[in-house]
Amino acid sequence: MPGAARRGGWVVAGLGTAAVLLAAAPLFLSSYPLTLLTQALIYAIFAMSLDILLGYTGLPSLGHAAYFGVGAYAVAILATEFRAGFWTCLVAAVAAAILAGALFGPLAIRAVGTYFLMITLALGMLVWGLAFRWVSVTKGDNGISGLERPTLGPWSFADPTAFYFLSLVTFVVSAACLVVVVRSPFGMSLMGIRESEARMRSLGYNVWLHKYLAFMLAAAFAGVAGFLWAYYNGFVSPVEVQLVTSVEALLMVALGGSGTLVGPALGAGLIVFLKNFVSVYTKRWLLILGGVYICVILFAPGGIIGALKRRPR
């Protein structure tokens, strides 16, 4: 016990110093700095939103993307189409998430390991289809562009450094929710189905029950994830829901360590880094990043929080 109070104190310690860190960066970064600390931060509610899949209840998805694209797409078409307001882009994109999720969640989860992991791929093409040839909503390959940053009453989310804040403070209440979920019965109850279905079921758990839930509840916050990325980045396209776009949310919770949501936020922030530092040298960054996946999955399973906690005392 003093062990485990220990390590929960230095857990407590590190995470509110990079509370106090993030808080101060706009003191110390320039701009561009500052712009990919906040892309980080966006796909680390992406990646969080992965790890409920995968981490919590064992389900890996190459299909993710499919409703943080959908989000982002719900926010780019009320904000230019119908000039919507925060609030309502913002539930929008949750919303549309959702349903995605919802839809979605019974074809997949019917299946297990392989045939899941195809099914989710199949649904993100899905997705993507949907998004490059239905060009009368989404304009196809030429995407939806000239998206004004929002305002929410008297504030302005045009300033780099007050987007920022923006991705920070959606960026903590998102992580605080999803802590919240891991640590409640529900959350305990999908660590036990990734453990053993089986024994789960015989105890008199709905384990199709928790998995549909575990689904919209991981489309909802990558909804959230992309309603941010669409003020960002002020263009949404295809390559929101891309292969791409899924994969390199898997490399960032398998690199920062799935189950434990620090670890792929951590992982987000090291892939956002790496491949803007990466792409600057080289076209092949994508190379770059296979190679990194190999490596993990060879030399460090759990990832960087799996290594850690490993480490000798």
Given for the second form:
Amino acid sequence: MPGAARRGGWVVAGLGTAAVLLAAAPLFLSSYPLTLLTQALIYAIFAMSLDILLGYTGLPSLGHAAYFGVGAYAVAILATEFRAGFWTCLVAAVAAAILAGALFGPLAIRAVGTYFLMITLALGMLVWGLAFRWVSVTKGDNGISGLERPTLGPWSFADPTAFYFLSLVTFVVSAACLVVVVRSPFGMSLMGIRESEARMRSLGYNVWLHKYLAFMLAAAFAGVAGFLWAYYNGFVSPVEVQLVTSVEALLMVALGGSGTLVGPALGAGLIVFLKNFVSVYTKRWLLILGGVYICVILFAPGGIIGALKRRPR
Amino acid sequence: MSEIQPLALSGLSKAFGGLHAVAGVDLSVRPGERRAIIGPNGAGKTTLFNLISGDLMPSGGRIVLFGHDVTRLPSFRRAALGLARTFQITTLFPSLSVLENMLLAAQALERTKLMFHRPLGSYGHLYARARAVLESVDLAGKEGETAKNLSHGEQRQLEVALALAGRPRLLLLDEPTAGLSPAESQMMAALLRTLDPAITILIIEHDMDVAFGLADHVMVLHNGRVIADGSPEAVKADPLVAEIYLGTD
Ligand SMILES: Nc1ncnc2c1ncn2[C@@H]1O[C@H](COP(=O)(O)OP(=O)(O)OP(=O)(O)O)[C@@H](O)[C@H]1O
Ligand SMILES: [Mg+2]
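Target state, the form predicted together with the partner chain; input state, the form predicted on its own:
Okay, now the whole complex, with that chain kicking things off.
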């Protein structure tokens, strides 16, 4: 027990330091690293949302970019075609992502294990296909450009520092919501499903319902990430919903440590920085991504958090 | 204590391809009854339990649970009617703690399980229930242990505890002593004798001492059929039973 208390102290200290550093970042970071940090925060929301499925419920989705992309496209279309404002876009992005989750969920949840992986992959491809082919709405391969950063009341997020803070606040609120959920009775039920579906059923859980709710929850926060991404990037194209984006998210979760939320957020930061650093020197990002994935599986199956947890014992 | 019949099976069957694992089983169980189900390996005992619990859907026949026809109902609905089971192959939540295992069991039949905005830690009654049941199966000191790190004997105790947490009215025990040493089997048998007499119990058991010590009624299954059914004495004296056990073991 004292060991657990000491570890709890470390966690609080770590989170506190991270919070202070993140809040003060614009003071000591120049614009390029700040932009990367913004990107990391957005991907952190995306990776944490995937962690609800992969790490907590044990559902390895290979099509999570679909919900990220649906959110991003919702913003892009509404903001450029209809000049919709901040809240309209946020609500629409989340609603569209949840709707996609609500539609795809029943198809995906029918399957388990590898089949779940394959169906989510197929559904992800379907969304990619739509983004690519439904030119009248999505502008196809050209993508939707000309997105301007939003304003909210007296604030404009056009300035990179202001947009950084918008991303930071959104990240903190999203993380807080997800932490509350995973510590709730419902969150515990998701871990039960990950551990033993058969036991959950015989105890009296409607496993299908719990998975479905998890699916929509994950979609909703992927939509939040997509919302930020659309404004961040100023441009939305099929790249946002492609397989690589889903795979990157999986790697962020695995690298950081699945089923921990904080791990995937860390993993997102690492991958974003690695990707931008590496792309200065080489175009073989996918190769490196694969290499990192293999190393994680071989040497740190519990990810960074898993490795840290093992130390103090 | 209602007098509703806990369980009635009629013509219950399950075929796996050409194999009739359960072949037309009729059964009616009285409230509070303790019935042992015995039979050689592959007789269809576990399959029978899987049909009753809803883990498998029957190929034919009817299952009536506490007066409700549940033949086509999913297992979670049967659990809500008061049915609980244990598994022959230990089925726990391996990487969760013993207490978390029990909390999952304790909240399973409550609306609480869908609450997502309040910490589980704030539901004191679930903790009280979880700990009371752990106490009753002698696992009180182990609540912080990860389930997969328990000894096999302790895992079997937790297996039973999970089933008890929801206050079942009908309990299906599939070889609770599987893999236990003779001494551990005795302890498990003693534990099962302390269960509330109002709980109706069906128990599959290879250990005859355990089976006959606990049951007031014994049913023998062979090739998916009931070949003997009666008091322990009558079943022991049945020549057909003796023949099957001598012939196959
Ligand atoms: N899911 C399944 N698919 C195909 N055959 C099965 C399945 N489950 C059981 N069987 C077969 O059905 C028959 C009955 O199996 P069951 O597990 O019910 O026996 P049992 O009486 O519980 O045996 P044991 O004492 O070994 O536990 C066996 O021949 C088994 O191989
Ligand atoms: Mg069996």
